[in-house]
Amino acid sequence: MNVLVPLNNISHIDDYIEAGAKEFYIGFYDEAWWEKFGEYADINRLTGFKKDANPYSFEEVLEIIKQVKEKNVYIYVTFNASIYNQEQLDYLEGYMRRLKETNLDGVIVSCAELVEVAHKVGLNAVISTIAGIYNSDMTKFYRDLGAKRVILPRDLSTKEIEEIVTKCPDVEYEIFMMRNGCRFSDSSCLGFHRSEKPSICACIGNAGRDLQVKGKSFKEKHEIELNDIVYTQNFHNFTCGICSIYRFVKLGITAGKIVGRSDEWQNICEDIRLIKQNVEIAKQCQSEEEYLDKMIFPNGHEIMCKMGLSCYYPEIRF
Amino acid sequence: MQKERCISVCEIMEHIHNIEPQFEQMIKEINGMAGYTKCDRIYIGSSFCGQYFLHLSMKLMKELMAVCKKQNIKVTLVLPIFTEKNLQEGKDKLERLLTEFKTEIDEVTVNDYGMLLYVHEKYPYIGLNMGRLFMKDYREPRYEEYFNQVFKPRSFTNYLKELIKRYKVRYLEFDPTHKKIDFSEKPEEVQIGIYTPYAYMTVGQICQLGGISKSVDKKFRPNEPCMAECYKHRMRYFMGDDRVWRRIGRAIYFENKEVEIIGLNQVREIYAPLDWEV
C-alpha cells in the first residue's frame, strides 16, 4: 500500500519523499476559470478555499509534474467538484489535453462526465470520493466507464470496502488513511469550502441547538444531551485508520491516503512515516493481532485512541 | 405554470404516524399544509438513509397503499444509495415492495447510478426518475449573493442528457436550493420535480440521532443499523440567520419557501411536511 499525500509545498517534495511518499495527488487555482465562471465555481472541491489550499497556477503545476516524475514517484491532479456544467467540462477537457502533454499519472475525477472527458483525452480516471462509490453496483459502474482506481468514501467499514474489493478486484482501491474525519458524506455534502465562514459541519457543531428533549424522561433526555456533546465535542475531531492497515495490506488495496491540503508540512511527514513504518510491520505479521500487538501509535495516541472517536475504522479495535 | 401536486412522507412516515395515525386524515392535513385541496401523487421511501428504507414497515405500507388506491394517488417509491452491507438487503425490500404494491406503485426513483442501472434492467415497466442526490449544485443561504441569484442548474451536461435517453428517465428531482431556480435548459425529454419548503444541504452515512441508544464506543458508525430513533427525535438549530435549519434523520435541511421557479411549463412540487412535529 503506497502512501499519498497532499503536494502543497514543493520545496519540501524531497521531504515528504525520503519520509517514504510514493504518491502525490495535487489541485491547482487558475484566475481564467473565475474570470470566465465566476467566484462561486470550483476547478476541485477545496477551490474556494484559494490559494490556501491550492498555492500553485495550471502553469507550475505542469513544471511540478515534470519535477515529481523525474523523482519517479506518481502524481494526480484533482477536478472534484461537486457538479460542473456542460461549459465547465467543455473548458476542463482543455486542462487535461495540455496534462495529457506531461507524464502525469491520472486525474482525480468526481463525476461520470470527466471520467469521459479524461479517456477521450487520454489520461487516466480516478474516481473521487466525492462520486460516492458506496456499493460494489456503482464500483462496476464506474469500472466499466474505465475507472483506473476508485477511492472509497471514508464513512464505510473495512468489512463493506473488503467486499466491494472482492466482487470487483479489476481496479485500484484508495482508502483514507490520516487527518480529516468528516461528520457527513463528501459525495453528499453541499455546503460551500471557502474561507469566509465555517464549513455546514462546524457551523452545526457551534450552532444554537434545540434537541426537542421537552417532556422526555430524565434518562432519555441524558442520553439524547450526552450522545449531542460526544458528536460535537468529540468525534472526529482528528482521525486516524493506522489500526486497519494490516487488513489493507493483506486486501491488496493500491493507496491509503492523507489529507488536509492546508497542513503544516511536518506533520504530514510524521504521517507519512508513521504509515510508511506500519505498512512495513503489518507485511511481517501473521495476523492482525500480531500486527495490533507490534503496531506504532500515532502521536497523541493517548487522548485521541479513545472509544474509537477519532477512527475511520473504529470496528477494527472496539 | 402547470403544477402536478405531491406530497412526500419520505424519511418521517412513522413520525407523523404516530402524530396522526389515520393515514387518511395524515394525507388531508399534509394537503393541507401544502395548499392543495387534493394531491396526485405521494411518495414513499427514503433518498437518504439504507436503514430507514430497510425498516419501513409493510403492515403501514398496506395501509397508506388501501388509502392511495380508494383515492386514486398514485405512489413513487424512493430509494436511497445502499452501502455494500445493505446492497442485497434493500433490492429485496424493493422486490416485496414492488411485488406486494404492483398496482399502486407506478414509478421508482433512484439516487445512484448502480441502482438506476438495475431498476432499469430489472424492471423495464416501471417509471424511473433520477433524485435529488444526483443533483448536487451547491447551496448556500449563508452567502446572500450566492443564494439570492438566479440559479441555473448544471446538472444539465450532455452525459444526463444521454442517460436520460438510454434509462428512459422520466423526471429530474431537484431541492430548492436558491431563491430562483431558471430550469429553462432542462432536457426536453424530461419533466422536473422540486421538493419543497425545505433544501436538504448535507447528509452522510454516519447518523447522530443513530447513536442515542448506543454506547460511546459504538456510536456514529457509518450506516449501522439503529433503533429507528428518527421515528421519535429531531433537532433544529439557530445559525444566527432567521432560517429554519432542522436536523432529521440522517440530513440537514433549511427551509426555503420563497423559491420560485422559471423556465418551465410544467412542474412536480414535492411537499414533504418536516415542519409537522408532535
Given for the second form:
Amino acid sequence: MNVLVPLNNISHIDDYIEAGAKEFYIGFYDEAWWEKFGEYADINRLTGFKKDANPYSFEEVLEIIKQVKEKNVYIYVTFNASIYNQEQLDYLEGYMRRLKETNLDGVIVSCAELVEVAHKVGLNAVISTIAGIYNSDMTKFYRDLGAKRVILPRDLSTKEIEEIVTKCPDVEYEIFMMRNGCRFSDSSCLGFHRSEKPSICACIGNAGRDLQVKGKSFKEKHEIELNDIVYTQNFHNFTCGICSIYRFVKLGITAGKIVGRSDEWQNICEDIRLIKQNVEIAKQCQSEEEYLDKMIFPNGHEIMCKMGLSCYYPEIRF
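What would the structure be for the form predicted alone, given that what you showed me was the form predicted in complex with the partner chain?
One chain, no partners, no other molecules: that is all that follows.
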C-alpha cells in the first residue's frame, strides 16, 4: 500500500519521498477561472481557501508535474468540486488537454461527466469521494466509464470496503488514513469550503452555543453539556486509521491517503513515516492481533484512541 500525500510544498518533495511517499496529489488556482466564473465557482473542493490550500498556479503545476515525474513517483491533479455546469466542464477540458502533454498519472474527478472528459483527452480518471462510492454497483459504473481508481468514502467501515473490493477487484482503491476527518459524507455535503463562509461542519464546531435544557435533572443537563463539548471539540479533530493497515494490506488496497493540503510539511512527513513503518510491520505479521500488538501508535494516541472519536475505522479497536 503506497502512501499518498498532498503536495503543498514542492521545496520539500525530497523530504516527502525520503519519508516514504510514493504518490502525490495537487490542486491549483487560476485567476482566469475566477474572472470567468466568479468568486464562488470552485475548480476543486478547496478552491475557496485559495492559495492556503492550492498554493500553485496552473502554469506552475505543469512544471511541478515534470519535476515530480523525474523522481519516479506518481502524481494526480484534483478536479473534484461538488458541482460544475456545462460551460465549466468545457473549460476544464482545456486544462486536461494541457495536462495530457505532461506525464501526469491521472486526474481526481467528482462526476461521470469529468470521467468522460478525461477519457476523451487520454488521461486516467480517479473517482473522488465527492462521487460517493458506497457500493460495488457504483464502483462498476465508474469502472465501465473508464475510471482507473476509486477513492472510497471515509465513513465506510472496513467490512463495507472489503465487500466492494471483493465484488469489483479490477480497479485500484484508495482509502483515507491520516489527518483531517469530516463529520459528514463528502458526497452529501453541499457546503462551501471557505474561510469567510465556512463549511457546515466548521459552522457547527465554531459557533457559539447556549444549551437550553428544559425540565431536565442536574445529571441529564450535565451529560448533555458534556456530550456537546466532547463531540464538537474532539470528533474527527485529527483522524487516524493506523490500526486498519493490516486489513488493507491483505485486501491489496493501492494507496492510503494523508489529508491536509494546508498542513505543515513536517507534520505530513511524520505521518508518512508512521504509515510506511506500519505497512512494513503488517506485511510481517501473521494475524491482525499480532499487528495490533506490534503497530506504532500516533502521537497523542492516549486520547485519540481511547475516546474513539478520531478513528477512521473505530470498529477495529472497539
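Between two forms, the rigid core is defined as the largest C-alpha subset superposing within 1.5 Å. Because the structure is predicted, anything quoted here is derived from the model rather than measured. Positions refer to the first chain, counted from 1.
- With the core superposed, Gln212 shows a C-alpha displacement of at least 2 Å between the two forms.
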